[in-house]
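Next up: a single chain in C-alpha cells, the form predicted on its own.
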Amino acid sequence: MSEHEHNPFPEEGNTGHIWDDNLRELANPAPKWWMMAFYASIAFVIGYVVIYPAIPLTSSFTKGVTGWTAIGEYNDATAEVEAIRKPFEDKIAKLSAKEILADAELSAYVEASGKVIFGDNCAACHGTGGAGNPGFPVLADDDWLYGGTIDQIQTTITNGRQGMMPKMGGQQLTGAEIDKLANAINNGSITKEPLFTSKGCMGCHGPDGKGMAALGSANLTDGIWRFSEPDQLASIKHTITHGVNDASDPETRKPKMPTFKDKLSKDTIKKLAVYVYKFGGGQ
C-alpha cells in the first residue's frame, strides 16, 4: 500500500508527503507573475550572452555581436578626456611655473589637476589642503623655510630638502645658556638676548632672527614652529641641544623632504608647484 492511500487530505492537491499527522507538502503551481519573471530572466540571459562578452573559454571568451568590452569603453572615455586636456597640457609643457601662474585659465586648470597630484604625493605628510600633520610643515601659510616664490617651491619639490643645524648642547652651550635662548625664542624676544649674537646664532638665522631661505634656517620671531609639540619650550630646548640632522647626535631631529624629480615628470612638478603656491606662497 502506497503512502498516498494514507493521505488524510486526498482532495487538497498535496504530494502525499505528510509529517506529524498534518504537516504536508502542497503541489500548487507557482504564481503566474513569478513564472513570467522566471522566463523573462532566461530570455535576458540569452540576450545578454548574444550581445555582450560573457562565457569564458579555454583561451578566450565569447565576444558578443557588439564587440563591446569594459576596457574598450574605458579607453574611449580616457581618449575623450585626453583630447580635452591636450591643449592645456601642450601649453604647460612650453611655459614655466611662473608663466602658468600668470595665465588665469591655465592656472585654474592646473589647480584642478594639482589637487589630485597633491593628494597622491603630498597629503600624507602635509595634510589635506596643506594644513600640515604633526612633525611636518604647514603649507597653507606664508612661512617658508626655503622661500615661498613659485620658483623656490618648484625647486623644493624637484630636489627635496634636508636642512641641518649642529647640536649646541655640550661644549657649545651650557644648560643655562640653552634655557636662556629657548625662553627668548619662545617669547619672541630672541634678538634681545645677547647669546643670540655672542654664540653665533645670527650667522644662520640672520641678524633679525628671521632666518635665511638660502640655508633653510627657521624664522625665530614669528611663533610658527617647525616642530610643534604640546610643551613648546621643551621642544625648542631639544632642537637647540641636539640639532637637526646632526649625524653625531642620536637624538637629533631628522626631517627630510624627498626629491620628486625621479617620481614625477617636469610638467607634473610645475602643476604641483602652482597648486602648492596657491596655498600661501609669496615673497
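C-alpha atoms forming the largest set that superposes within 1.5 Å between two forms make up the rigid core. Since the model is a prediction, treat every value here as computed from it, not as a measurement. Positions refer to the first chain, counted from 1. Compared with the form predicted in complex with heme C:
- In this comparison between these two forms, the rigid parts meet at a hinge, and the single option from D143, R253, A77, G130 located at it is A77.
- Relative to the larger rigid part, the smaller one has turned by 7° between these two forms, according to C-alpha superposition.
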Second form
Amino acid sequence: MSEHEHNPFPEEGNTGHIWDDNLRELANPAPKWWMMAFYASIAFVIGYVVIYPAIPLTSSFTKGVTGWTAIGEYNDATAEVEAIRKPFEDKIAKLSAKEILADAELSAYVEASGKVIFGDNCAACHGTGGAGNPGFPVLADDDWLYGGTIDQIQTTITNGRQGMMPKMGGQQLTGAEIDKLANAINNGSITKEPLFTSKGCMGCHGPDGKGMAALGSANLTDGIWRFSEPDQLASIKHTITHGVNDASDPETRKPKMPTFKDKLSKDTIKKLAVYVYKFGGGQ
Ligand code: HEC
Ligand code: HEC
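Moving from the form predicted on its own to the form predicted in complex with heme C:
Now the full complex is given, and it begins with the chain already shown.
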C-alpha cells in the first residue's frame, strides 16, 4: 500500500507519511521550551555580534560596540602586573646580589620569580629545588665545589665552571697506590695517607683535603660525593685513574656547568644567585 492512497488516521493531523501500516509522522509543533531556547540562542548570537568582535573579514573582523578583545584584556592584565613589578625590577637593576639578599622584601620577591627561572634553565640538570641529579651537584646543601658565598654563586652562573683533574692512572700511580688512595678517601682518612702529599693531590685538594673553591676540587673528607655510584670505592678509583675533563683520557669524567652570561640578563643571574643561595646552603 502506498502511504498516500489511504490515511487510516485522518483525525490526528499526521503528515500523511505512514510506514508499516501504522508508523506515522505527526505534525505536532516543537515543544515550547525548545522553541524558546531556539529563539534565545538567535537573540544571543545577534547580541554577541553587536557587542564582541565576531565575524572575520578579509583583513580584519567586526569589532563590536565595546571594543573588547581577548588580547586587549591580556595586554591590560600584563601591564598591570608589569606596573607592580617595575619598582622591584628597577631596584634589582641597581643593587648587587648581596644587597638584594639583605633586603627582606626584595629577596622575597626574587625568591618567588626565581622559581620559574630556575625551573626553565637549571632544574633539568640540578633537579627541582636544587636537589641534584646523578652527575650534577646538589645546590641545596652546604657542600660547595666553587664556594657558597652569593658572589661565588653568581660567578659560577655567569661564567660556568668546568673542574679539571689530570688522570693519575698509568704513569703517575700504580694500581696499588690508587687502591691505597681510594680506600683512604672512602674511609675519610685521606690526610693521613702519605701518597696524598707525595703524589701532589694536596696541591689541588688542599692540605686539609677539603678542596679549594678556586679550583672546584671536591672535598675528599666529608663523605659527600661529587661522583657517586652504587660502588663508591670503584667510583673513587675511576676518578683517580681517569681524572676530570682530561681530554687525553676517553673515560675521564666530563662535568660542565654551562655559562649563562650570553643566555640570561645580568639581573636574571642576580635573581638566580639569590634564589640558589636561599636554598639554604649559602655561606
Ligand atoms: C647542562 C647541565 C647544567 C645546567 C643546565 C646547569 N648546571 Fe649548574 N652545574 C652543572 C655541573 C655539571 C656542575 C658541576 C661542575 C663541576 O663539577 O665542575 C654545576 C655546578 C653548579 C654550581 C656550583 C656548585 C658548587 O658546588 O659549587 C652552581 C651554583 C650551579 N651549577 C648553578 C646553576 C644554575 C643557577 C643553573 C641555571 C641557570 C645551572 N647551574 C644550570 C650542570 C648544569
Ligand atoms: C690539578 C688539580 C687536581 C689534582 C692534582 C688532583 N685533583 Fe682530584 N679533583 C680535582 C677537581 C677539580 C675535582 C672535582 C671535579 C669536579 O667536580 O668538577 C677532583 C675530584 C676528585 C675526586 C672525586 C671526589 C668525589 O666527591 O667524587 C677524587 C676521588 C679525587 N679528586 C682524588 C684525587 C687524588 C687521590 C689525587 C692525587 C692522586 C687528586 N685527586 C689530584 C682536582 C685535582
